[in-house]
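Heads up, the chain below is alone and in the form predicted on its own; it's given as structure tokens.
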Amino acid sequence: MNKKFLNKIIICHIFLLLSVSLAAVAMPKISVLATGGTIAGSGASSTGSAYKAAVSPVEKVIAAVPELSNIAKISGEQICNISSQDMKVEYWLKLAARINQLFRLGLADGVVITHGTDTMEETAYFLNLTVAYDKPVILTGSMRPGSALSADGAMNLYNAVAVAAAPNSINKGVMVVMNDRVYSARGVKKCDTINPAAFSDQENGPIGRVNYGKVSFNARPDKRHTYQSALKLGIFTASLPEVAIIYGYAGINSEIVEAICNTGIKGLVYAGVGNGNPSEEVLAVLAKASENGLTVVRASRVPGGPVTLDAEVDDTKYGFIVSDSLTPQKSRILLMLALQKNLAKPAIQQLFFDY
């Protein structure tokens, strides 16, 4: 073989190896933080509805999608392994602390959280207010366990990693990726109990979509988020003030509301009818509780539209706060964080308009 030709072959091989190595180095580092949920669940039948959530560890969840290695350098960590109806504030605090640490130390370019769908929107919104960096944080999960005939978890995880790795995902806050759609943490809601297309944002729609890992955005979140938030947690925070939610309905017994107000809670979200309206009897109870130092937020059980300040209820007179377009469950989160910062009521009200 000609020596010059052999040298060319050797140079080509070296160039190829260098190219592969550089490509591997250039791959974004994505940390998958697992919390359990249906995406880590399994059932006895591929066509039955019965299954047990949170049985597979993070290593198994990641291994089920080997294609992830083609788009990112993946690391996995088990934060907890629960059904998301068992999600607690302590897990939120642990997630927020770990994500901030990963970004602060440069250990991740993006984070994906595998999560049950029942409280996914709440975890997403909490992190949207407490992650102190503009890097992508994506929550995903599945409506069907991996043992199901048409399981959705593998594609959701692949797409979530793709969004976390995409350069145009920076500075968009925490997002939820489900069923090929990308949603902002503030607006996303679970709107179906069993369908894979279970999530939506009635007010704003999805901010983007992802098709087999190809990411495109058509909008930005309409509120401030993450590192812009005034609510970033101190490193030694171990708990948050207790805030309860009461669901309004026709004929509600005001004594029940009064009993809850007197349990020692620091804040109350009243999910009223219509524009967050309480009955006259409940209004009297809430007004007294507010006067005695309880922070009261008027939200609505209606799935769309804002609760407006000083409409049918004189919020200024009673010292109430309105939720704007936040759901009752997200209003609770914002109020807990605001109370933890010992903010005055006018400042808290402004947070509901800003975040």
The other form holds:
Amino acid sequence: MNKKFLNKIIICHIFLLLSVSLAAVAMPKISVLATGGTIAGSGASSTGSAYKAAVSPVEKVIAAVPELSNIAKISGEQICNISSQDMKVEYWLKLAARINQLFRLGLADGVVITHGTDTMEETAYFLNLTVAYDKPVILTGSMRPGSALSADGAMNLYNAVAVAAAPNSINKGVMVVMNDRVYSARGVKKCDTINPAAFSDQENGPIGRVNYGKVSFNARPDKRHTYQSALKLGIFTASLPEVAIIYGYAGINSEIVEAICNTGIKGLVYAGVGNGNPSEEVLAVLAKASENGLTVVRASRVPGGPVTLDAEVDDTKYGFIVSDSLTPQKSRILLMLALQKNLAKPAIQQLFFDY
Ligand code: DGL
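Can you now output the form predicted together with D-glutamic acid? The one shown was the form predicted on its own.
Everything in the complex follows now, all chains and molecules, and the chain you saw is the first one.
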């Protein structure tokens, strides 16, 4: 083989090595923070509905999708390994602190959180209010365990990493990626108990799609997220004020509501009927509780539409806050964070309109 030809082969090899290493250097660093859920679950049969969530560690969840390494430089951490009906404020605080630290130290260009679907919308909204950076934070999970036929977890995780790695995912707040759709944290809800297409945003629809890792956004989230506001958490925030939710219904016993108001809670979200309406007896109990210092938010059990100020209820007279288009469970999150800031009622009400 002549010398010239040999040199050409060597140059080609050097070029190939360079381009592979440059591609690796250029790939975004995505940190996968695992919390459990069905995406880490397993069942005995591929066609049976019985399974156990939160059994696989983060390493196994990532290893199940080797294609991730084609689109990002992946690192994995286990925050907890629970079914998300067991999610708690302490895990939210741990997640928010770790995400802010990863971004502050430049250790990640984006974060993907694998999570059970039951409370995914709550964790997403909590982080939307407490992550102090505009880098992508994406939550994903699955409705079927990896052991099931047509399991959805692997593609959901691949698509979530693709969104976290996409340059135009910056400054869109925390997002949820499920079933090829991208949702904003404020509007997303789990709307079906068992179907892989369980999530939707009835008010605004999805803000984008991701199809085999190809990301396209059709709208910006309609609300700012908190890297621009005063709701940031202190680095060592250890707990949050207790806020309860009561679901309204025909014939509700106002003594039960009164008992809950007197348990030492700092805030109450009343998920009323219609436009957030309490019965006359419950209204009297809430008015007295509000006068005694409890912060009361009127939300609604109705899945769509906002709760509006001073409609059938004179909120101004009673000092009530209305939830706007936030669900009861998200109203609780915003109120917990607002109450730790000792804000006046009008300032708290503005937060419900803005966030
Ligand atoms: N126990 C439920 C949870 O962890 C399983 C549902 C799921 O993750 O899809 O939220």
